[in-house]
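The chain that follows stands alone, in the form predicted alone, written as structure tokens.
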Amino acid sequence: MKVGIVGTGFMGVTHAAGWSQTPAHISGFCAETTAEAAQLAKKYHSKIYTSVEEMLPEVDVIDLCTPTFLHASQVRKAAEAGKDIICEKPLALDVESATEMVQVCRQTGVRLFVAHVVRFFPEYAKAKKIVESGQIGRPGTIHLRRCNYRPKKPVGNWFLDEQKSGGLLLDLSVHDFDYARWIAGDVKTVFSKKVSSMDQEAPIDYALIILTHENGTLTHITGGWAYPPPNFQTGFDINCDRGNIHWDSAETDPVHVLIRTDQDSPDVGLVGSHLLESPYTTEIKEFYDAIQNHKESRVTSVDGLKAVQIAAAARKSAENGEPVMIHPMEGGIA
């Protein structure tokens, strides 16, 4: 299997150590410029492409690490070439987007998968497990946390144009609307509030969800780009009628205090250092073996356009002051 990846920044170099722990050959990389993948295609041993274009007749696979405005053209661009294809998190900037990118696959018979790469972090995918046993019953209540720093690259990050990453709802909390669906099904309704400060000291967003399920499920959810580098912390608590499962990142100690200073940190937050195999390796290893050997994945297209499509309506939900109700997808789409 040769892979493509698209993009040279953080992900792409995290996507590009997951795929040399895999059979795969990565072919190469494709940047903006061929200095930002210089470094990359030197410690690979693989080839610097100019365009989408150019790689697309040299790949089996293509591998999107690129900003999200940039996925939905990428994607049909893959798609009818005849390439399967990784797609970071979130699939699309929109519901239209999304849709249309999981149709042109479909109609190709080319697969997406999108990265999900919360449903791989083990202590997340060891409640899903336990939810799935029945041992603890029914979930009535989900409280997801995620609060990161605001992302720190330098002049034109497109992280925060909202016109280009959908802001903190979908670039962030993405990972949670697609976590609680995984646990809880189909969401029915969403509201959200959000509030900001543009402090060019220390500028940040919060935002507080609520998801109600199909099945009666409540999911609160908060959302935050507001700590001081390098925090970056999770948590959940799922409630169910026979028991409980809880889980935080920073539970060490009980009281945490965080101080602003001038340490260096990444542009973007990740947790998960602690671990013996990185979550997102764990999550390409399973998306070689499902397109290798013919199998399922965790996460699918259609779960990244069911986030997208919570997304949207707690972006809606947040600008209106009003709850949303999602709509079934259209088109024959489950």
Contents of the next structure:
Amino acid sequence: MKVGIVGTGFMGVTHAAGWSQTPAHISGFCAETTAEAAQLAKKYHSKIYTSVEEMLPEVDVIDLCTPTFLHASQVRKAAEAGKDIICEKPLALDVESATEMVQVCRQTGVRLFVAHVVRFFPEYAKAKKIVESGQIGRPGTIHLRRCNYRPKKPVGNWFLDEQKSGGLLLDLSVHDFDYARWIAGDVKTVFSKKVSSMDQEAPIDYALIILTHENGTLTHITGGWAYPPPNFQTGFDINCDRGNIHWDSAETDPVHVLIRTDQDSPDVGLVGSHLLESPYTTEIKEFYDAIQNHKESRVTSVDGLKAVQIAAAARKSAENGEPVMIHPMEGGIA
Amino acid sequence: MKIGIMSFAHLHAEAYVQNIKAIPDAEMIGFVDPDESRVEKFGRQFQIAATTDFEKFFAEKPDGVVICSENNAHLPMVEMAIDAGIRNICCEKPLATTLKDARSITTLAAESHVNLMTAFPVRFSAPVMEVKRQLQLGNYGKIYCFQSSNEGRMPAMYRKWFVDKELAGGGSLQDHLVHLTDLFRWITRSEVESVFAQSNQVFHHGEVDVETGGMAMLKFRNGVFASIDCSWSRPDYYPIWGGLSFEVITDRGAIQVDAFKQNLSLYRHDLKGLSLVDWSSDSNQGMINEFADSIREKRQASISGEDGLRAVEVIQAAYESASNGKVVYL
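Can you swap the form predicted alone for the form predicted in complex with its partner chain?
Starting with the chain above, the whole complex follows.
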């Protein structure tokens, strides 16, 4: 299997490390400038491509680690070229593009995997297994928390451009929208408030979302780019009628480093996981296996689409102050 | 100064007995309760005077009373106390189960010039007081919003009436929405403008006919918003009764507060497990001290009946929103 990686930012670097742990061959990298791709190309003894078009004929699988606003056009190109696709989360900026992407992949018969990596973090995967086993009953209330600081890329900070990233709700909270669905099923209504709706000049981003699932479960989601760097806290509570699961990153961090440093925090906050295998590698290995052996992955393209749908509803609710209903997908998609 | 308790229905009465006794110039005159079994049981347990005869109780001429009845009995209790000439009343939360009753209580207190206090002990939690002080000094920046939880065990394990729609006025929304609502009003000095709420009955499904899970989002007139989880989501064997925690988001970051985190972890061979031993300052004592101070100083207590009424308005709006799925404006 020959893989081409598009985008060489943090995600490109991380996915490349994942692919290197599989039998797949990394054919090469494509970035905005050849200089950016050069470093990774050298590390993995692979090529530098100057465009997606140039890369496509030479690979079996394309891995899109690009900013969100580029996903729709790149997925279309890859699908039309008949290549299987890994696409970073969120799948797309809006529901229309995401739906088209899923449809074009179906029509062309290529596989589309959305990199909702949270499903591969062992704490999240274990909690899912416990709920799924039925040993603690049915979820009544769920809390999902994820807060760090505003991404601070010195140049080209597309994360903070709502037109390019969809902002906090689509870029960060989408992880938890997807996880909430994984645990408690499809969502019926979304109610959300965010700081930027009350103060456009706010130096932080923060949002609170209440999801009402079809089965009656209530999920509360906290999303923030609000803490001073390098703080990053995640956590969840899954409260069921026959038991509860609680997890908090700050409480369970096995290593606390209290060393003086002059080093600045990284541009994009990440959770330290202290694992033998990075969850990103676990994810890439599963996608490799799914493609190679024609298996299902734990996250489907429709999951990616539905997470975008919830994020879009949350953005709308935060803007107009009203609860937003989630309507079933049209066109026979799930 | 003589202080008595009217009804031992609410489990907080057990704490207030000790709190009143701890005040040097206060005399705990006992309690009155129409329920004979409670008079019997708690009179003996706490070694205090107890009677079902209200006239006998009022003949003691209490300077103040603390009302710990079932929620829907607060109004008749207040009426009886005022009729008997009591000038200082501290009433358990929620002030009433309906807006009409809550308004009757505050109107009656105002017309009779009675010092009416609503029992919101969280205002006397030491960590909460300190955070409120710093926020109001501006030391933590400008407040944008609160994310909060007041989750607990289903209180039927302490008192059955807590899950009775009639006596309690509802389930977990009625029980657990008030504290944080009051707290955020107190901190922001702003009133609630709108409420969105959802509820369900997953926990203890089939055991009770009230909601056991709920979440609400409040928006204040000054723009600040707050989410509150008010569910009975903690199992009966949870190491403490539940908890109250919140995160304040400001333009400078966040403050995370857990009002019930000051515990020792205790492992006992005989229990074969972990138990938590609370070493925090007693917020109930702080609240009863304030009630006694207001009696002594002949002034309105720092929490009023109006504060209780405002919280009732929010609860009623939350029930309306949970039933019709819409945002309810106050």
